[in-house]
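Given as structure tokens, the chain that follows is alone and in the form predicted on its own.
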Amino acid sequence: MIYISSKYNKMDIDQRLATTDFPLPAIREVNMAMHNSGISLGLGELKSFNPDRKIITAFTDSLNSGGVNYCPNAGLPELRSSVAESQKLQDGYSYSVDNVVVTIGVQNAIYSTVKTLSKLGAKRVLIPEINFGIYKKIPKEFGLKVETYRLTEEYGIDIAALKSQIESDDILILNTPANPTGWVLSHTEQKELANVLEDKLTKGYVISDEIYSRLIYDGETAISFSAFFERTIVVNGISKSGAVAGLRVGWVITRNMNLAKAIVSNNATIISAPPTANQYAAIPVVRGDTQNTIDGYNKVLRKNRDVVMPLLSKHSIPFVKPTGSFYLFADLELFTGSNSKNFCIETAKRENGVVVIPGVAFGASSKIRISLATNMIEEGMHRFVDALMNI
């Protein structure tokens, strides 16, 4: 946090720019430090995975059929209809296109949702104690109080602790499968959590970030949290499961039609309308036409995970086995002490180095996030272990 002194308040814009630091997020800082001979186990995208051809075809075909034109502020009706139908398959509720707001990725979805809820009187946002940084940063931009809720040693929610913490008008952010831990909330845990929220969260909302929901390679398939708790605002998109992070297509879906309208209004002042051609490209993913390709991604992610885990165990590096998303969260305290960031930056800079993300980006400074979304996992992990053993 920047301390605003009385002297600072008397400065003009140029003086403030000259004296103020605007640091990059730790994720970007480490990735930008990578030597050109390095391997990235860093950024959260399926960069070395080919997108399904149906996505590319839908995009290119749209350029001759309206894809270069404006769409409504809430997004392309065809995509919103597909999202509504897909969500109904998850929770049985009959949504219309007016329940869906298309956004420029999930980060925009969370931003506009939190912005809207803050204008409607929300006061406090609860986020997991290990979290993706925007969960904390966005609410603070709107003056909301942010508190973390406790996780178990396995990175599940400590539901008993949450029950004593939550208030009736809170906003609770839920992320499953989780970034950075790879933790997936089981159906039983979802029911248990929903039972608590039915009694406690009577005026607030859950924002359920389900961007990784189709990237589960062990255990139960995902069910949207909206199937268990009615006051759920789902945010989702195609960046991860479609291997098309650069298309930036996400959405918000809520059963509260008035809330959806309010989000459209607030989002329109930020983006006007989402890119039309990109939304056409998203339709095959939402409809399930690319599921075979997604199944292929999951097979590779599981294979990569099963390469990483024995190496970590061999060198006594603690971790919790992930079953979804494409991350593994490991603890380097025995090697780097309480903060792994310097190790991550130096390892990224070195010739033939490797990028892993320091846990400080997620509120767990001794840990690191390893991305499984690469076709160079064996060489990347060899470089990682070599760097760690030669600190």
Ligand SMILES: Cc1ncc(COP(=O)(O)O)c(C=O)c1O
Contents of the next structure:
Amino acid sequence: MIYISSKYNKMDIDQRLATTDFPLPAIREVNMAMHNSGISLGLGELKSFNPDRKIITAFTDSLNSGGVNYCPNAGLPELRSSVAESQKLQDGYSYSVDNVVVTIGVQNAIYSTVKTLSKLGAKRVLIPEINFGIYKKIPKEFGLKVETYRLTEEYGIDIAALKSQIESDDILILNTPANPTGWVLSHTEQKELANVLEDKLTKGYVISDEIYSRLIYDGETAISFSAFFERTIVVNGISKSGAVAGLRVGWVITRNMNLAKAIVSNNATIISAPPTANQYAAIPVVRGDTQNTIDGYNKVLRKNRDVVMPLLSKHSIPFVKPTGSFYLFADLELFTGSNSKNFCIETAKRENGVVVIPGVAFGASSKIRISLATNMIEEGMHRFVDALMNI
Ligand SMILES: Cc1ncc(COP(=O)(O)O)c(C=O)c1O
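Take the protein just shown as the form predicted on its own and give its structure as the form predicted in complex with this ligand.
Then the entire complex follows, led off by the chain already shown.
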């Protein structure tokens, strides 16, 4: 549902177009401003990492065996069955292919899930106060109320505050490992949060965005939130852990078969069905056949983090140590004041400049997101520090 403000009522489409702004997300805006001699520490994908050969082989092989044809609206049964198996390893529940809906990336998974829940009467969505921007934009497209929940100084969830905020029929969006903070919810915190939700969230759902769940390079490995709380709708995909964001494969998995069916129907009017060959390519990632490659990514991400942290400390730039995803969130308030965006745009545009993403894209305007997923981290950070010290 799109709401047109009453001031537009007397206008036709062309007049509305001339007076309506459809801005690009701040992430795109800054990446597009980059000078051709620039280095990007702004990317949300593992672009400088090679995907596992098994992914490419599965993709090309499928082109001669059905990969160019339509698949069912809910996605390829072979992939859905692999997702069901892999989720069972996480939470012990026996899923069938009918619990799984394949989507065009996790963004489409969230979109179709929120669309479905809104049609079923959901009213309010709670999202982390520092968040991946679409968590706010998607529910708003369906007229849902969006409220943020408080995070701690370390970017963890303030569970006590959430307990007094949440209502029984809310939709709670959870994201761990998190974009943009690199924070990971511990197993103990997962239990603590689930205990609160068992009591409070009796009619609503958690949408657990686990897209970075295999990119953890320090501390405990991830367990899906569905292992702790039954009313969890898991969204996940291969964009990040497969280093193949452009293949656009994601999925929704829920124990509620009727909900899965409703999501298929609601997504069919958006995408009809996901691309078939791309789903064949996803199978080796979901089955764990590419784990060695993912372990390699995690080693590099940790090494890069350990290059960035001492440099930030040396220049008294506050940050919280990330342990998962591939971002580090730093605070530039002392240097740029309450809004880092101008600094980010100017630094991106410079010859031999660097791209970092302004925190305004995530609801924290004095901060910036630095991507650790690059083979140019040392030179990129050198340029960043140089620009910041010369404001
Ligand atoms: C937390 C989070 N969820 C979802 C997405 C979207 O993923 P996809 O590329 O699979 O649509 C991203 C992409 O940056 C993300 O960071």
